[in-house]
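Just one chain follows, in the form predicted alone, and it is written as structure tokens.
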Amino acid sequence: MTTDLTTLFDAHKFSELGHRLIDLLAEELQRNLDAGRPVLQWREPAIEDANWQAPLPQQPTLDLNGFIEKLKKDILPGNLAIHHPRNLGHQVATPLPVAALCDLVASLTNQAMAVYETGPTATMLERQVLRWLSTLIGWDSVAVNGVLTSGGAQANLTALLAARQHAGEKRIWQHGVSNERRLRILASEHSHYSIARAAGIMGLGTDAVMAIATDAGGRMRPEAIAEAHEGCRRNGEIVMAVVANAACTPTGSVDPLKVIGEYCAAHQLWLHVDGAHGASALLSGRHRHVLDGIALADSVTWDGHKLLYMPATVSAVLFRSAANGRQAFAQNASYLFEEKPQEEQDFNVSYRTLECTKRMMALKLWAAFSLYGVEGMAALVDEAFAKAGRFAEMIGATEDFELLMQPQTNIVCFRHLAAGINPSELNRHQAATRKHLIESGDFHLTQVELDGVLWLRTTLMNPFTQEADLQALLDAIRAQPASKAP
């Protein structure tokens, strides 16, 4: 059978299918917001995997009607319902619908963005968004010192590559680290796993990351940083970077950025702030004080797909100095980069990022800020933080629940002190309770273990989550029999 290739790109069929898809997704969104379906229709992954082991189609197996039906009956219902008001689990945004439409624009226009000519407007959009984010941090609003990249882990790696180049012999990119004094990274004991992963990728070894102790609020202790720094100096080691959290993944805690930043400035240490989750507090006049001192950082990671309510993934890695931003990668590729003055090369995004082909990520951020403004985006952050504070109050008013700490952002950790359970069995009870709630489809929440104690963990990001949903969660946990703990 000969395929008429023009039919694969038919604009009329695209329009027809697109309208049907948008209608289907609008129905799905409304159903989730109205809690008209379970948060998750749990299926054992091994069994589900068997259901999806179809042979590779050599000929079409679906027409457009069949494709829509497959989405409607098998694909969408099997997803985690991100917009559901009882989805309280991971730090994944309930994305703004307009941002999802921007991703459609980015996908169809397919601007590769390796160099300026492969994505001219996409490059300008990205530069504008980076300026806006830098302005919010408190940096120069004219310079473009950063890049958008695919996720916070890659943003952290990019920042630490620049820090390594800054700390080491200037040709470390070419010659490697074998002839260097040992490089160290000082990071919170609650730092994201991507920090240790970056150390491994860079050839430093994960042992290069020194875990800095935190206080009862999950914040890095400045005196512990100073002690670790002095120990490194005595051992002839170089502190390549200090990594502060804003906010950490387990508890949402924010390190004392101003004190840490002043120490790093006084000792000429690179400060990287992992603000993947919490940097969006900078939008809020009510909460930006939590990040006081972030402008002292040399680099900042900021995820759009968390509290900027973007679809995954879009992350910014931002540098206080343009020169530092250029240090992360130092390569030549004549098929992409020509010998041009630095100010012209700055328009070629691939100089500053791990990706070569890079999609147009900035459009959705540009659209959200343009349509809703900082004030509109800040309202989402304020709502999330307020909801976490209210949930903490509800937990604190009970006798059978224990709150780990007052939330500093929108993450709340707690545990159920079920009557009749031996304290040694409490961890097993939390795990069994969470498993039951997820597999029932009633709620989605996570768990975290700190110092041997297991806590239930909620991330409150959905503006449609109401106090009644939070009360229903506590009631559902109470209803879980202690005898079901494995």
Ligand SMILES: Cc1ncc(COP(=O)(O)O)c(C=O)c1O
Second form
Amino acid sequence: MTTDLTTLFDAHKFSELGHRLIDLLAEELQRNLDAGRPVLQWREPAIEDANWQAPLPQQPTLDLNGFIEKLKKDILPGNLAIHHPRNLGHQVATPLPVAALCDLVASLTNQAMAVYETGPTATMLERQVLRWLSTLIGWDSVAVNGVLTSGGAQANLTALLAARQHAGEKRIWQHGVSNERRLRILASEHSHYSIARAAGIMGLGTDAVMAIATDAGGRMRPEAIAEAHEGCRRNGEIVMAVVANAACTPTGSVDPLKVIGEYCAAHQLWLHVDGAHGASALLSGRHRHVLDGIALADSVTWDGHKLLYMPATVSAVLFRSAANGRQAFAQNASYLFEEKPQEEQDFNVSYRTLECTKRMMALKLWAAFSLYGVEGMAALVDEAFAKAGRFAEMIGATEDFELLMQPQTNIVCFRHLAAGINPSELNRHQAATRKHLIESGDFHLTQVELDGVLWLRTTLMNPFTQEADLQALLDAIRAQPASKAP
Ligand SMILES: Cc1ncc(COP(=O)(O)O)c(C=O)c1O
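For comparison with the form predicted alone, please write out the form predicted together with this ligand.
What follows is the entire complex, opening with the chain shown before.
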């Protein structure tokens, strides 16, 4: 059978299929919001894998009806139901439906964005969005000092590449990292693994990252930064960056950005704020004070697919100084970049990012801000933070649950002190409880180990999660038999 290639691009067929797909997704969204399905239909991955071993189709195996059926029967039900009110696990947004539609626009128009001419409007949308985010940080609203990346990990890497260039010998791109004076990164003991990974990628070795101790609230202790800095100086090492969290992944704690920023400014240290999770608090009149001092940072990571309610992926890495931002990738490729003045080069996004071909990521953020305004977006953040506060109160009012700390953002960690259980078995009990809740499909939550103690961890992102859902979670945990050593 030969394929009539024109049918693959038939605009009418696209429209027809598109309508059916959107209807299907709308039903799925409603089902999720109404909790009309399990959060997760747990299947053991090794068993499930056996269902996905079909031979590569040389000929079509599905028509469009069959494709819709497959989506309906196998693919959508097998997903983690992100919009489900009892999905309380990871820091993953319940994406705004309009943003998902923008991703469709991005996919079909496929603007490669490496250079201006391969995505003119995509480039301008990105510049606009970066200006807006810079304004929220408290920086210059005219200059475009940053780039959108596929994820916070890549944003962190980009920021640290710029910091390395700033601190080190300028021809590091050509000559590699020298052994003469060791480069160091001072980062919270709770920093995201992407910081150590960036150090590994940059050839510094993950040991270059010095873990800075935190206080009982999970916040980096400024005096510990000063001690580590002093130690590096004594050893002849260069601190290329201090990395502060806003907020940290395990507990959602926010480091004291103002004090740290002032220390870094006084000692000419590069401050990177990993705001992948919490930078969106800047939208909220009620919560932006949590991030006081963020404008002192040299670079900031900010994820759209967390508290900006975007589908993955869209993150921003923003720089206080445009010149520093350009240093992250101090390379040249003559087939892409002609010799042009810097301001013109800036329109070629791949000059400043790891990616060459890059998806049009800005449209969804631009649309959300345009349609809902900062106020509308802030309402989502306020709701998430308020829910975390309420959940902490509920836990605090019980005798059989322990709260790790008051939430500083929208992450709540706690554990169940099951009656009659030996304290040495409490960790096992939390893990077994979580496993049961996930595999039953009733709730999705995560766990985190801190100083040898295992905590259940919830990230409250979904505006549809009600107090009754949180109460039901506590009840479901209580209903688990105390798990003891075999
Ligand atoms: C503080 C922090 N930084 C960076 C990341 C990595 O972001 P991404 O998953 O978007 O790459 C995360 C992810 O959860 C995070 O919590």
